[in-house]
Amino acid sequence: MFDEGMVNERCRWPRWRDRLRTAEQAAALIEDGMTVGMSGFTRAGEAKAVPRALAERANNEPLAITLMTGASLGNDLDKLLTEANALSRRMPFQVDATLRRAINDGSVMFMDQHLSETVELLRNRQLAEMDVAVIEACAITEEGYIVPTTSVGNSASYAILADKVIIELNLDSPAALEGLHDIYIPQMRPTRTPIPVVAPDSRIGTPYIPIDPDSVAAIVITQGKDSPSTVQPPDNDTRRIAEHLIGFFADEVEIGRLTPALLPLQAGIGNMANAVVSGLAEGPFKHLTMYSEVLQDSTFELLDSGKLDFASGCSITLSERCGERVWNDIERYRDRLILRPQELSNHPGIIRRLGIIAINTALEMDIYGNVNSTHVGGTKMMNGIGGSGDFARNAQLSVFITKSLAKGGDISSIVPFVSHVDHTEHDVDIFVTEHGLADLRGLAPRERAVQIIERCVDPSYRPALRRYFADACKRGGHTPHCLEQALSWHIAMEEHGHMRRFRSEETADAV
């Protein structure tokens, strides 16, 4: 049973009792073949009870839906829905190992999308119309409007566009989240006016999702926490990557191309990007700002250090340790945070207007600067492109980082030619590994190759890539390649699970 007094405090809509349902009753509104939008962005702010009830139903009857979210779901929901065969189609991003296997064996159709585009396609009826939206809320206003929890993602547009809305009112979510959100829906094309975000702290919308209250089909009272992030402390390699990048920023300040406030920062999710942003606290920078997707541990470390003045994102995803500190004292951060819809946090026009410094992680990179963010061996989906393309193409400085080696040195993360291209060489300015930083701005392909090989490749693979580049240059061309040699690196990995034939053991032993 729930505390009705607390519910009355959180749910100020007079008609809420008429819509009160159990998770099972709410899940019964979702029928086979429907398109369902759910809140949730990178393990934050997902509805927690109705998806579980839906998976239980699908275990006992034929039921498969198209599921659209902001990004990945927490609390193993993608796993449970996949195991119940409840997913026929999934978009636009995921991180779950069980779902990943289903995507790669073809049993779930996955649409990998730039995260700024999903609701734009939905709004313009280029995707199937939204039947049901399931949205987690920390409060419901007097008008029946939804106050989201720890993420906005695509929740606002899903709730506005859906025929029916199911609201999960989560009593465990901090009440102090109310007022943190900035919900703004762009106008329809072709008469859309400019989106008036001119700084990370611009507030242009409402602190709630304005929906037609008649579309609310069910309110489910829940209690539950987001899954903590799996971010790990920096290791020696990620520290060196951070040091290289911080040194580069310091040089840019010295030259006069940047100020000590740099430019608004974006950092992709994960250990490496989190470590790099955390490292900025040790640099000679001040009055930093952030305009990003996910606000991670590093965001709050910089806020606590006094180096970061303000952060805008579309979700907050924290480790258990950091979460205990932040969620118990969220009022301390409220005036320095905004959570927006992801079509604004990732909007190409806003990114270009603000002059973002974008820091994202590469799965694989080639000697000319092309980046693979999504596919192992060119065929097997990992997670998805996420927002990296939105930021890389439009940032003032597009930075990609990665460790130079994978699988204990059996694989070079830098190859002659990537097995799948998510970000072309035209969208990459700076590339960093633990060995060094390659500044690719203003360089032709042959010049980029030299910088990347000599500064970023692990020494054990450097001789082989030097030989490859020399052979390719003999054949000529603006971007020299020996395609049969380039693909042999990927063939070796596919056949043997490693690239050791290209590794100089003498060099490897020396380092």
The other form holds:
2 protein chains.
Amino acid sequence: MFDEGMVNERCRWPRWRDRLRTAEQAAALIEDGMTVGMSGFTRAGEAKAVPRALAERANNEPLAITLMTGASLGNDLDKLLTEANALSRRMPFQVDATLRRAINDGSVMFMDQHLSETVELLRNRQLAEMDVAVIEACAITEEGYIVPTTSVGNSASYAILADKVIIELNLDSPAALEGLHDIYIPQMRPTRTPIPVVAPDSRIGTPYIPIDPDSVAAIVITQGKDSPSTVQPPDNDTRRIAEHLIGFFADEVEIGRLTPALLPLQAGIGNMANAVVSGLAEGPFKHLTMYSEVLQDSTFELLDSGKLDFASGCSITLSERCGERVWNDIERYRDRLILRPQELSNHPGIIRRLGIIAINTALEMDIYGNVNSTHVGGTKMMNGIGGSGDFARNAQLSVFITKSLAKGGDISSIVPFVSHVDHTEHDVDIFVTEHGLADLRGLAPRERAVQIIERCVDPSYRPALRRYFADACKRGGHTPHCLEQALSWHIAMEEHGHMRRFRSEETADAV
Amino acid sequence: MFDEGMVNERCRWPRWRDRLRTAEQAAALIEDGMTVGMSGFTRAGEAKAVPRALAERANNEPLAITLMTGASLGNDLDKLLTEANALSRRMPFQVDATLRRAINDGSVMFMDQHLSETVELLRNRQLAEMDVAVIEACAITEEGYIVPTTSVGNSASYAILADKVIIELNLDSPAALEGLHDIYIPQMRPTRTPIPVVAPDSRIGTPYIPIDPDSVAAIVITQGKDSPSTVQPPDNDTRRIAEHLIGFFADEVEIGRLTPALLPLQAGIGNMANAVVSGLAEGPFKHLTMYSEVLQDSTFELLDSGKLDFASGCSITLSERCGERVWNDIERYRDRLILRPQELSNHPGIIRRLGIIAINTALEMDIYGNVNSTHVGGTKMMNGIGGSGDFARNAQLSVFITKSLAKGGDISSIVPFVSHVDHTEHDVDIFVTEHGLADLRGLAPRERAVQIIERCVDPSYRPALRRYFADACKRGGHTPHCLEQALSWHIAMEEHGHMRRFRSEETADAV
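Output the form predicted in complex with another copy of the chain next; the form predicted alone has already been displayed.
Full assembly next; the chain just shown is listed first.
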């Protein structure tokens, strides 16, 4: 099955043999109706064998659980579990097409939560108590403590709060991950003392998850890799988004509002934010730092370029090519990386304290600056709000980026009235598309509309939005609207699959 | 003009005579186009004479400023300034009918901000720099430092950041206020150290605003009182809202999720939150604390009843009757009160740290738990978001309350789709009307809809919302909607002034 010598190297806890189980045996500890917490954040560091065994069992017997993770899982686990009808409730984030369908048809109840809040709710007993935690480890310490792999996510609190803990010791995970993690559990409220993170490189905890070793119900030896990131290199549009934003940062440095070190950076997951971070290598910046959630390829490019001094996150999700380079040479990055629990990486108080620049992707925005990050057409869940709210709400500078068009121009990402609000007008400072950047700071809604329409909307949709705004202003209001037309763009999309009737031929002022 | 002996008692700064000016002379320091910061929060502690003189001047010459305050002003100052066309821009909150009209017709640009953020934006130079600050004081120290009156609001940072400071020394303000304030200015980011508030009674600063005395451009001796609070005693509906919520707290204590001390409490301004706080005197609670924004009559009732150990806020706004009692006997409360800058009273990091129970009033809510606090019919500004977002977003328990009906039943406060979102579905835990309480914790949108419709909606509007929800569920989606009907309730209100066509005769299941 596995090389015992390798296990002994990874597992320094003398009692491990007593707890050794197969994935099937461990999965048998999970019963129908239980609440289960699993490691895994943006397809990094998820437990791999036990959920697969659980899905197989659920194919043969009624078994449905509440599944809580850090964020999304890789290796098609959410798909397998959904297909096996093993999920009755799921939180706080997902990105799987099969699970998404089940959420949208109402067969899986999904709680779309700010990623910093899940363990607070659990700790305060505002959610069902956790029966079993399943955590991937790259090592187990002498004391029986868990050293996580490529993500910390919610693993620490899940393991501490669960009645039983199943550890998947992954022999394929880089042993060199040990020492990278910084595990700190905030005290109970209302007598919590300040969390002492004062900079991205603050180390305040332990490099392992300290659990009661008696709660370890099973150790499963596994092998297998994280699913690689599907991040794409920048295209023309994402490159222009990056250029606009980097130009703005450079201007802010020029007028003395920011230093060349900017401020600790957060960048959401995905191609657009990745392109922006990559682009920072070109600007007049130095000694940059990141205090972010997931660290992507671009973080390591920026570390390599010498522009980035330090990166703090709660997971590392890399493309295959970048992963090979990084994991084979992790020593080179060791002193410039920390992986924290997502409660800390996304902590409102720390984000406010550090004065972060938050860069997140919008699905849809309206002319007044409200952002939809989650719902297609106002009804269908895409992935979830993730950490974007934790950051946008508390950042010193909250940036949202998106391409101005979707579906080859059939859809404008900027509409009169967003069909769902995840980030309110109060929480958006800067909005960027490939066409330009709207600086919304200190502006009233009517002023924001002009900036957003004229700078960010695709020229082909500008006339229709200008008309909407002009008609609305005639009716008055702090935030003028023509209510009977407000959702007409989405209704058109629902009926015809596109918004083309709001599109004009005008491209004269196209950039 | 005034009794020099009294001034000498209140003003221990030897150089005060050099700076003595009339209100008109001081107002002359304010020029057209300037950015001016004034004291005042929820009609408490605003500068009174200089803004009045400014309005008079603006009646005779072109003069329009950007006016920043703590929150709302009393003594009709916003009205006078608006009528004189003296306001071009206003932030971050207001409650005046005349100003509201000007905001809604687009003649005053209003920035509706989270109240904890205004001074952060100013400090980071993300807003125009502050030319003049006008701050009401109850005393001036030997060093020339300002002791504020009944509110701190944003006064400290305004006075520190402004080029010139005008102090209104109000001889009618209670001298005994001195010592109540706790002024602390967070350090610049990204090198800010943790703000050391660890409990409502943490004193971390100075009892005065430390300014450079050279920036004091004028001292104006004034007299006059704050406008009294218009808070009303509980009516049947607000009493029932309070009963539902207090019953819920008692249950949470019973099952051990909360202790009898609950958690530090925040209650928004207004009759409903005031009724809830009053009602706490009746429950099985003891050693309560408040970490709130404005302290209203109910805070002092609760202090008197012995249930409340300590209250921290950024302003005190009392009815005439309660004010007389409190201000004449302030020594009795001295050890149980702190007034802080609103940046501290509303600080996201402190709110998260203390695990606050936040109780705020909704203008409108939808069946999925999104809250509108600001916009009537989606377009017309009422007052502003105020501190509700600071608290709701970071509280341990976020409660929103409202009466289920408005305008004698012509309007349902619960609609299919809110016309504006100030608090997203992610940030609302508990929703209460006079009909009942919906506990939304850990629920998916479809589950929330059932709770909200069946427990909180007025029975006369339930059938229409049940139909909407059922029809929407047939179409599917994580958050089901019939987009073409989503805003129809607001469109009906816009056309007819009421939503009666959605009202049924059914009252069988009325509580």
